[in-house]
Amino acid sequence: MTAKMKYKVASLFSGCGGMDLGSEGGFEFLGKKYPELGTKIVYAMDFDKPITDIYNSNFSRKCEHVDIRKLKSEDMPEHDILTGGFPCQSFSVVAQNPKRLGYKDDRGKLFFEMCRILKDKQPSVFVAENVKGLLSANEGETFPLILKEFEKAGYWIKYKILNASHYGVPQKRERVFIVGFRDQAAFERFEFPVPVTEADPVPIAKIVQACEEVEEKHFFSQKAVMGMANTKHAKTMNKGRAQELNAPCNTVGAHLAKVSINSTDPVLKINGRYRMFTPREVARIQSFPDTFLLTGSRTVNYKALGNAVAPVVMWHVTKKIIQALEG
């Protein structure tokens, strides 16, 4: 049965739609139902265009390509939840007294914009994901002063590192969730997610595909491993991360098309033979229903998902965010 749209949701930094797919629900990811919540997609934007591109292959509500420097409150539509993952690469505390939040260059910029859409728009809720190196960003100080800023918004706030490999999604991937509620009764309801999968999480056995599916480009040269093999640091770099199986996959990033075997992002050893993740097995890791269709080229499909919210946890936070809203 079909939700009844209650709640109308705002998406700033969309990328290609994890947050947005997990807020309105409706999809399914290794044989398990996530119902629809009850929401629906009213706006989205995002600078990225080939990553636009992505996000409009896939939702009935197109992704605006817009800087949001240029983005005017008022037009943009009236919602109840506003989501969006800031930029975070920016952020530095000007050495003053008061300690304020400063920011090195323009991508800084972008959470104050954030934060005056909310001034402007006063929606009941919103949801901002991050790294969690947020929380210690410049020896701490960093982060105290973003929670400041949402308050004087206009919001109670709580905040949480999430691990997907808990929700259900094969990915010890740590993010931190700051949720911030308009109304003090809503907030106080308000719990995060208590986890599902912890004791026994999803292993990557379950998303890899079969060696006939894996194009020969994705595995590397015998030359590049025996080379990995032959350094004198071998032992002992962090190098080279071949998975567990059995296990959740180390966190996927957003340079996944120049990963090497000398990297550090996460690889796959198997029948010996040392590859990359194709595209729709890192999506499969983030939780993106097999249905999700990856349009970009191999490198922007790479960029898109590493920077995505993996679909799964921000289900499980929304719904906990309109069971608080609804008491």
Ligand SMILES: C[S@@+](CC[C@H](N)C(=O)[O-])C[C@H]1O[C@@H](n2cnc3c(N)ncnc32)[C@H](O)[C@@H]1O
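Residue numbers count along the first chain shown, from 1. For the two forms, the rigid core is made up of the largest set of C-alpha atoms that agree within 1.5 Å on superposition. Keep in mind that what you see is a predicted model, and the values were worked out from it rather than measured. Compared with the form predicted in complex with the named molecule:
With the core held fixed, the Cα of Ala95 is displaced between the two forms by 2 Å or more.
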Second form
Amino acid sequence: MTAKMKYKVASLFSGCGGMDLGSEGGFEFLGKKYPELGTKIVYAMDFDKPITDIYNSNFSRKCEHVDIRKLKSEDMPEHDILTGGFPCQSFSVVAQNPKRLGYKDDRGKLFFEMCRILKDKQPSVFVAENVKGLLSANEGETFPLILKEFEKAGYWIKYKILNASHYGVPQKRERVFIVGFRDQAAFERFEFPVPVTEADPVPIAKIVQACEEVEEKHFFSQKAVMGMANTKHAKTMNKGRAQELNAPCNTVGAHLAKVSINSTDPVLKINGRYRMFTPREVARIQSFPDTFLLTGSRTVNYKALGNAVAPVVMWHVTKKIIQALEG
Ligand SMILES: C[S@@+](CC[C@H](N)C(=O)[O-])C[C@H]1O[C@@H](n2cnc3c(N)ncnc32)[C@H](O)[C@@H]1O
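Right, the form predicted alone is done, so what does the form predicted in complex with the named molecule look like?
Then the entire complex follows, led off by the chain already shown.
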């Protein structure tokens, strides 16, 4: 690690590396430079092999293919910052006195795995990213318990919902970022990044591929379009799903490979024809640079990109963390 690279980062649930690209910096998006932040990823992991393959095509370090439940913290290198967007669909709140977090199926446990690693490794900072719905899950009962668990691991916590479209990303994606510091003074110095493009967001028009670059398979058939015209969605189609070209896109999810013209997922209407976004357009909507390689099948690309943390948002958050650490 060079003198410039001061902070070692370990990444959990790394996916295709959106969060990792953002926490390191050193990329360009829509003509703007996001310089290196003085951080270096020293560890990355995910249990979805095809998704780790995308990661490994893009970064010189390797994303380990491992299930976090089998990961021993002593096998991870020492690090200053731990990052991870833990999957979380299934928390329940166990009615005890005091109430505590339980889980309805296996996926909810993964949060505790992140806490386990924090307790064992005690990095100076952690960053967790998750869907906004985490704040209201179980009628708002889950989130304070999650914060309590992080506090029990030894951290001072701040959290905020950030809208990617406020940070130069052409997407209205709202996600909660939870940042924890071991040092109280650094915690007090830390502030979430102020919006930079709230009043003037980047429109989809900036990222749409030229017609000749888009393969025919991305277009919906005339039959599907006629079928949609006969449904109750017909009147709202233009407002709700076919995206305004002069505004940021609605949130892209992990299942865009299966998008149908009748679903609520965003689609495009260009020159009178409806089509789905291409994987490259989804990558741009998520603020990945065009140099980011999309290897593997389209289905895997859509899944990995739709699940990713927007690199540009993560870059802004990491920059603020480093400022707080350095006083
Ligand atoms: C929200 S995505 C992470 C996206 C990533 N942070 C990014 O920015 O590209 C969550 C990831 O957790 C992974 N995952 C789910 N359960 C896991 C487990 N038990 N062990 C390891 N990874 C797991 C999934 O494969 C998925 O890639």
